[in-house]
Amino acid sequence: MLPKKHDYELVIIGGGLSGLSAAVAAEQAGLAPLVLEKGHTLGGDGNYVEGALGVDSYLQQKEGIKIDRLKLLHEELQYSHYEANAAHLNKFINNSGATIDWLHDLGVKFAKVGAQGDSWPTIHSFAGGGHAAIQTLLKQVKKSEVVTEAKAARLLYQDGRVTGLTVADEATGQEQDVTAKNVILATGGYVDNPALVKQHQSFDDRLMAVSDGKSTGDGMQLAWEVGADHYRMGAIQYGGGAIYDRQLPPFMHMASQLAAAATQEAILWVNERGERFVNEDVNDNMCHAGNAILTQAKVYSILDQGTVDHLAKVGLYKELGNTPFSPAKLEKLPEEIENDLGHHAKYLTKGETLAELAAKLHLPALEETVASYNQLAAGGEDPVFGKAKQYLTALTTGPFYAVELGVGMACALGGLKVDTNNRVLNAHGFPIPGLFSIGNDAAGMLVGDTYAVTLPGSTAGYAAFSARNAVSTIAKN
């Protein structure tokens, strides 16, 4: 489809949660933006998210949590080396509370607010989960022009600033300009563009898009090409790990209790050769759980019978932190074992007892490490790793399972520089007239080379915020 006008005051590229974001913001400032979507389904990755990060949030204070900001900033420049933009992390922070409660006012509703694993308390998880929140912002978008189905093929530059743009229809590949004062990059980032993500990543075939597919850095891409600065890319958002499915795409994983059991449970992780490698409560934070199942050739998690019963029958040894359902127990999980058995998954395989597993995948040292770990158990104490306690859980029951991992990547922040009005600067620093980056195109200013895990929901808050700081600076100009 194409545009119905040929000049608007403003164009948002990309319907995500950040573009929607926009489009409401826009249209409260007395604006009707177009906005242009090349899928034919708006919401992007916004569907899946699990809740947006605020700080002093009208929920935190109802709930009593109460956050010291400049500890928080401080903290988090430390976990970033210092690469995130100071700045720009301050100003989020600072208005993070602000838009929870802009969103809430919308009718976006809110199940609670806390922390994930070792974290501060700021993710506010979405009632009815991500796709409730973009449905609801949906409902806002009263005057804008949503065109789907549409693509930015480039910017229009002139006389130093952009006035506008290319649409091209994405089944007819017709094209239209348009003029617009305004441009509004909110495209969500590179995570599935294979090529730039093996650019700027140590690639691996284990790396997997757990994506809406539709995230191929178009926004920063246009943005070059008219003298944008390339900036902090390679900062992944990984999700931890993930089932290594080399025949279904990843997503088909993202709702599987074996998956949840696997990866959130993390009863035993083992390399190529049956080691033990790692605390598997690495897992807590995301990001270092994917890097450290990395560094190994192959990762396999392994369960017993013991431990799938308790998961289904009893209830989850830790609480799910990293996926789109949050259950009290796996009940499933007996019946997904099954039918994947059933299926013969290469990801998962079964032994009646360790020898078997251990011959069936080639794993010498199979045996020898789970004994360890079951001493380990037995003494509540783990003096090679520092697994807590409570997660030290035996293997002892047959049959055993072991789960193939690979990691997940949500989304890959990063490509553009911005200011703190989220203005797009060119290589010398300076404001590009007429061109914003909101959402992952943008956020690289916030992090090093680490997603922010220690700031859960920090990429939908930034997608909400950043939209009302740019359409705040068009609309004061």
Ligand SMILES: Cc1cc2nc3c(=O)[nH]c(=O)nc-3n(C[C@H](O)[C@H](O)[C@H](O)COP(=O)(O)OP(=O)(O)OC[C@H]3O[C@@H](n4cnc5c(N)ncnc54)[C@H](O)[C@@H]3O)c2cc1C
Contents of the next structure:
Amino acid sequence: MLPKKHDYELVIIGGGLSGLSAAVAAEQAGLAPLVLEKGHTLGGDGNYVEGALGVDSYLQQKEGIKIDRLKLLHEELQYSHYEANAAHLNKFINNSGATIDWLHDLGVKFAKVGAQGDSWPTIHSFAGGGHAAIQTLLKQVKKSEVVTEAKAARLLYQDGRVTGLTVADEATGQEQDVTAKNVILATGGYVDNPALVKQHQSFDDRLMAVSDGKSTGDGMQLAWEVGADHYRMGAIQYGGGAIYDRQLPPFMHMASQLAAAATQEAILWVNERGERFVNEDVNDNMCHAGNAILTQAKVYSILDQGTVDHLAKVGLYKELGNTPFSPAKLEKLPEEIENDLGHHAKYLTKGETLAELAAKLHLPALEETVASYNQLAAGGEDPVFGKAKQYLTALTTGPFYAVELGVGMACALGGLKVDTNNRVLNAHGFPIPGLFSIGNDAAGMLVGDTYAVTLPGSTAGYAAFSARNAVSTIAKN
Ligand SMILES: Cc1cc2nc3c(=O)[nH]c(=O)nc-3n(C[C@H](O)[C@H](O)[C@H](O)COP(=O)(O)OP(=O)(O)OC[C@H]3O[C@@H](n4cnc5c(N)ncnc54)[C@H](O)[C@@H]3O)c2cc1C
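Can I have the other form now, the form predicted in complex with this ligand, not the form predicted alone?
And the full complex, kicking off with our chain again.
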């Protein structure tokens, strides 16, 4: 579809969490923007979000949660090796609580606030998930013109400023030029663009996007064409280990109990030689788990029948991370294993004995590794990698199973540099007049080479914060 008019005060490219937040903020500031969304539906990856970061929100005050902002800032800067932009991160943290309050005042409902693993207690979980939050935002979008199946194809640039853009109808290919005083890029980052992901230093075939498929890096490419700085490609938000399926797309395994057992129960992980290589409870931090998996050529999660029976009938060894709905047991696990074996799934291998499993997968050290691991389990201590003792469970009862692991990616940040008002900067470090960037497109400013799981909810919180930040600058001018 194409816009109704040819001239707008403000155009927002992307109808996801940040774009819709910007539309609402703009309406509150008296503007009636044009919102362009290239997909059929609105909300982008915002539909899948669990929660958003806030510091000193109404809910934290109610729960008596106090956070030392400067300590948090310094810890995050250390975590990113000072690759995060201190001024930008500081402004975000200082305004994040007010951003949660703003969403709450709009009607967005939060179920709880707290930590993930040993993180800061910053994540405000949306009641009903991200989809419910998006629907609430949409109800507040009243004066904006929202056009779906409308892709921003090129920015118009004249006399040193962005003056509008060319919109392409995704159905017909027809194009229309639109002038605008200000353009906000809110296109969700580049996780669905394999060529751009390849520019990330850790690129590996086992990296698999688990997203809506529309985050193809359009914002940064549009901005680069008009002189934006090619800022370093920042962190990819690894979702921890994932089943490495070469046939079905990764989201097909999102609700899989085999995936939960293999990636989140911290049992035994071995590499291409069958050697143990890390404390498997690294999965407390999904990005660290992703990094650790990528240090090896191949990774298999090893289960025995005793483990499968325990998880299915007795209960979990470890609460499932990053999900508010951790089940008490993995009751479907035996059935899933049977089904996958029946379909000859390449990621799952069974051996009646360890020797058979090792032979099938060419894992020369596997038998010795399991024997040593069982000794650690018997002693209740892991002096090798220091895994917590409650996750040391012996593997003794055949048959044995190996699940090959890759790494899921939820979003990719970086590529653009913005100032503390979310104005896009050129290679000289100065704003390109008329051009703003928000959400994942700008969130590379907050991270180093590893996404900050230590600050859970930071990308969703930033999507809403940066939207308001850009709009308030536009409204002031
Ligand atoms: C499964 C999953 C779970 C997640 N959970 C969390 C979480 O719990 N907490 C958290 O902080 N973050 C989470 N995230 C990260 C999430 O991506 C962000 O928090 C949030 O969606 C970022 O908002 P955004 O507006 O930048 O991107 P999106 O919400 O993805 O919106 C971008 C929109 O721009 C559109 N678009 C792209 N290019 C164009 C173009 N050329 N023209 C027009 N439209 C275009 C896209 O179609 C899309 O609708 C999760 C991501 C995934 C995939």
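Values in this document were obtained by computation on a predicted structure and should not be read as measured data. Residue numbers count along the first chain shown, from 1. Rigid core here is just the name for the largest C-alpha set that superposes within 1.5 Å across the two forms.
Here residue 110 does not count as shifted, since its C-alpha moves by less than 2 Å between these two forms after the core is aligned. Core-aligned CA deviation for residue 181 between these two forms: less than 2 Å. Core-aligned CA deviation for residue 373 between these two forms: 2 Å or greater.
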